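A lone chain, given as structure tokens: the form predicted on its own.
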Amino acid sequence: MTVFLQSLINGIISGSYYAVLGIGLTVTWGVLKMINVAHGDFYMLGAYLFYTFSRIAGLPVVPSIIMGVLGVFLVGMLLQRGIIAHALGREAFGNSPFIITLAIGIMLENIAQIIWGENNRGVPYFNETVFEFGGLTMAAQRLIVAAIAFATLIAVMILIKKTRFGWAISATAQDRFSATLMGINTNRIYMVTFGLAVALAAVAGCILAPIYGINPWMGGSVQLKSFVVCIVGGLGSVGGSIVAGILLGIVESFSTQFFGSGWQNVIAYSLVLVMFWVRPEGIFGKKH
């Protein structure tokens, strides 16, 4: 029972930040109707900005996280308005957003190498305490990660469901033309939504930097896991991404515990194949 509970808790903690990452991708798809293949690189950028503000500038942890996330938010809005918006504005943009975001991702990786170098960077744990109770062991750092991740998920849900801006996002996602007739500035909604989506990736990058370290290529595996969350949860479904993120974390945790770490990704990505076979639209996706 102790092993089961330990694996379950570890899975929920991992799933919390998977959900944060997945929501960023699913919101981008739901509103802008595009896949951002640079999502993992914004995660990387957030981690590097956090490193810069905390280790180089010497700011405390909380202001460093805020500055890192805000920096990625601004970069995302600038890239959307300056580059991506032109592709979305075409009558038939085809694969342009995919190619553009692929180029943006490569650009961000190379900029990171130029500014911070190729060597791994590290930041201290926010708290190095390890708790033990009832045979369970839990590092305070991971509990902090889960707390920030769940707080972020709640904030996103409140923003989308309870605010006028969130209603404008939903209206634009459903029908851009009708939203424009209602007086909504859809171009601004696109820009801010993209900024918020990549800022969510930055949140994960900041809080996970002490655990996994920082390097220019750290976004690759995160990008793939984000895709898994979106596909399993249903593209465009925020609630689905939360459920799928937690599910993915739990599946990975139990896979590692009972089959070894080598099977972790095999079983996790098998979820995608099973979902395509059983329910192609995802857990909360709508049938067309």
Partner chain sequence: MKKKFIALIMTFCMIGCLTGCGKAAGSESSAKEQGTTGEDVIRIGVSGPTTGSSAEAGVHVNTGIQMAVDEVNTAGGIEVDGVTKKVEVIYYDTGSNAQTGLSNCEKLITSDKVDFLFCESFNSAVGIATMELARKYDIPMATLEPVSSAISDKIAEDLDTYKHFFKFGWDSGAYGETCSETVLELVEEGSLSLPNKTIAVCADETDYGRSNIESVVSHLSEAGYTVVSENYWEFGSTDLYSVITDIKNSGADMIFSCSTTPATGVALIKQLKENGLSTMPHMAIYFPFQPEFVEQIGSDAEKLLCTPMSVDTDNSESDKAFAEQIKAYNGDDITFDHMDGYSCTKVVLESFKKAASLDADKWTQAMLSEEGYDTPKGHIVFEASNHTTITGDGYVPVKAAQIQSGVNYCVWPESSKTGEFIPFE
Given for the second form:
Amino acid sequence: MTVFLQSLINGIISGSYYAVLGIGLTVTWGVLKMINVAHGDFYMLGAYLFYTFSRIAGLPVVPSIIMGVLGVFLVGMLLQRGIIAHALGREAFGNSPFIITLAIGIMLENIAQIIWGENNRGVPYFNETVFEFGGLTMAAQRLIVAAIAFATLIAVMILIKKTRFGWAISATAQDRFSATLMGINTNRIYMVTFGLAVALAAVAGCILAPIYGINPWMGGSVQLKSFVVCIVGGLGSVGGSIVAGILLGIVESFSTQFFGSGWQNVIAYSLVLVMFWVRPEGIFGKKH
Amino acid sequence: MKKKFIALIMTFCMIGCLTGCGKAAGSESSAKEQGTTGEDVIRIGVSGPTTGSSAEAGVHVNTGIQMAVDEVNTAGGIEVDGVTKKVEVIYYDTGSNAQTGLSNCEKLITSDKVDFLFCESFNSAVGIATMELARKYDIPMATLEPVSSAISDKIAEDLDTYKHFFKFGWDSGAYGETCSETVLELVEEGSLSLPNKTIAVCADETDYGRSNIESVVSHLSEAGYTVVSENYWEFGSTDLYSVITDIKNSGADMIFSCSTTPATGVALIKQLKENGLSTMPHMAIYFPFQPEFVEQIGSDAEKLLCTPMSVDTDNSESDKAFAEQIKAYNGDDITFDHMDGYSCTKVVLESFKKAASLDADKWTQAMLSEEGYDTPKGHIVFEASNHTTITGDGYVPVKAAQIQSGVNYCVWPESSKTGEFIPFE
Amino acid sequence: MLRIKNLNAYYGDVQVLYDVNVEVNDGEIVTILGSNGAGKTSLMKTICGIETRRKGVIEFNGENLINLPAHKLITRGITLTPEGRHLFPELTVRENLLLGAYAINKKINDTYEKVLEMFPRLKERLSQFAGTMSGGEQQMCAIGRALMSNPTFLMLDEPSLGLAPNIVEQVFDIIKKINKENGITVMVVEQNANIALQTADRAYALENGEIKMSGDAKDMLRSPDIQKLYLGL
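Given the form predicted on its own above, what does the protein look like in the form predicted in complex with the partner chain?
Entire complex below, previous chain first.
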């Protein structure tokens, strides 16, 4: 029973940050109607900024996270407004966000390597305590990760459903033409939404940095997992990403319990295949 | 129009950045001097990882190689076939990818026309692939750090193809021997308690990881130990939660781990601690000696048993001297990778000197000389049957150490001991 | 109120409007007739500044709109109910209506009440997702949404599209009402010439991107050319 509970708790914890990652990608799709294959690289950038602020500048953990996320938010907005928005209209790029974001991703990886070097960087755990009770083991770091992740999820839901700005984002996602007629500056919405989406990836990057370490290529596996969450939850659906993220975390956790660590990724991606077969639009996606 | 112009500028900036970055990443991709012809230089080719998960090690090996070459050149060079020649090195990056390694080596042999090739400086998996080129090309070749027994086996099975091929890395069997001998001795002494004789093993999912673990397992199985948990993680991964959960659930008495990625090592130790396993007996192969690991792990690696302890700057005068040499050369702190790169290159160049020729047969004869070569790494002699470095007392020692208050103390073999083992709680 | 002079518009290199001249005076209902492909929607998009490249003068209350970004139109008191309604399908009727007032920062409760009074059917469906309503109800909602910002100038692009004749009548009754009671100037672009000419004060005929005819709506209703081209007589 404790093994089951331990797996479940571990699964929910990892699920929470999978959800945060997935939302960023799904919002990019839903609002800007584009795939961002550099999503994982913004996760990486967030981790590096956190490292810079906490290790090099010596700021405490919380301000470092805030600065890291803010930094990525600004970089994201700049890239969207400066490069992506212009490039998508040009014939030369073939209107392909895939190519443009691929280029941005490579650029970010190389820039990271130049600035911070290819060595792995580490940051200390926010808290070294390990709790043990009733046969369950829980590291304080993991709980903090889950707490921040869930808080972020709630904040995003509130932003989208309750704020005027969140409405504007939904409207732009559903009908850009109409949104413009309502007085919504959709170019600005695109810019800010992209910034927000990659900032979410940065949140995950900051809180996971102590556990997984930092290197310029760490975005790769994160990109894949984000896609899985996005597709299973339904492209464009925030609620779907949350459910799918937690589902992925739990499935991964239990599958490693019973099948061993080697099968972890196989089972996760099988989930995608099953979803494509049974319900291609994802859990909360719309049928087209 | 203005928008088009801006987009164009952005594109060029991006492209410029990408190409510039590409060059920076493989910064040591060409140490070739322009304008030298093939005749008045001895050309050495090196293919190894300077980017990716093994980047740290690969870069350090190359530093060691270059230091040895610079030393020889400063002393005037080497006389071969009546002419004194300087030595020049060409480095290519593999990113730990076998395909890249193969194309690097082909280029080094056919286009750069090297006189000697280190077909792989670090990753066993790539070395196993690139050694196949000995079938196609008959030039002096060697693998530098790769340790996988598969390489030695291939050489032994086909000495005709591999007659000019050498493996500087000792055989993974050496790790198995060191680990099991160390542990069995400690158990006999009473300082280590493994009541159920059960072990958990885990490593990189690479030839290096697998072959080392295999030899540990086979040596300990002979002594009656059983494996209750065996896991391999993706090379470079730091997400080890599932592995550790498995180890925890297995209830093993002791862990044996192996990785060449310091970040993985750090994650392993930290995540073991997260799961309340920090006092579990643990012996680790390779990563505890990487400075990046030492730097990041702080006091969490206390009492960790580890091998190979090849650099002992606290108790070995020669190691201390070598450390100063490296520090003076480019400011690096000494690592085994520096030592290996330097020592192996020295042997290759000494052999050319001894042979007084670039002829492959003469060079091979010199390499196989029974008196061997003295290097910082140890006394290098090759086993004739498989052209692999012999390990043990008087040759290249594979020592085991324990980390105590941040310092490595050798606890095995008896003859090299510099400290007493402190029991795990 | 609105003066369009020598308006030329292009999708990329393809020209879709040729020297269009249209005038709408305060308090009028003006209709622009056109069959499929005549350029009606292009004209709407061009006035709004969406998608097309434009050259010419679009003067609204003395201001040239040609340099105004599309999303600022509503701040000048101009709203459009687009062809096909373009409601936000995943938002409720209530949310759609409230979004109509997105650009207005003042209190809108009065306007909201008035709009609901004008469209009692919407009042019944406030929590329903806009995408699930019938065509006629969606049209009502679209017009209601346009009114939420208290515009002075309302444009409608083919409001009769896909609606049953009796619903079409209701829609045009509402257009008349909006014009007479609320004093809102209206410009309707339509394929259904009959009802458009009966409702409007003046009319223009758009063909292949060019204005071919213009004049009093009732006169045009009786004109034999119009009758042949648009009324199928």
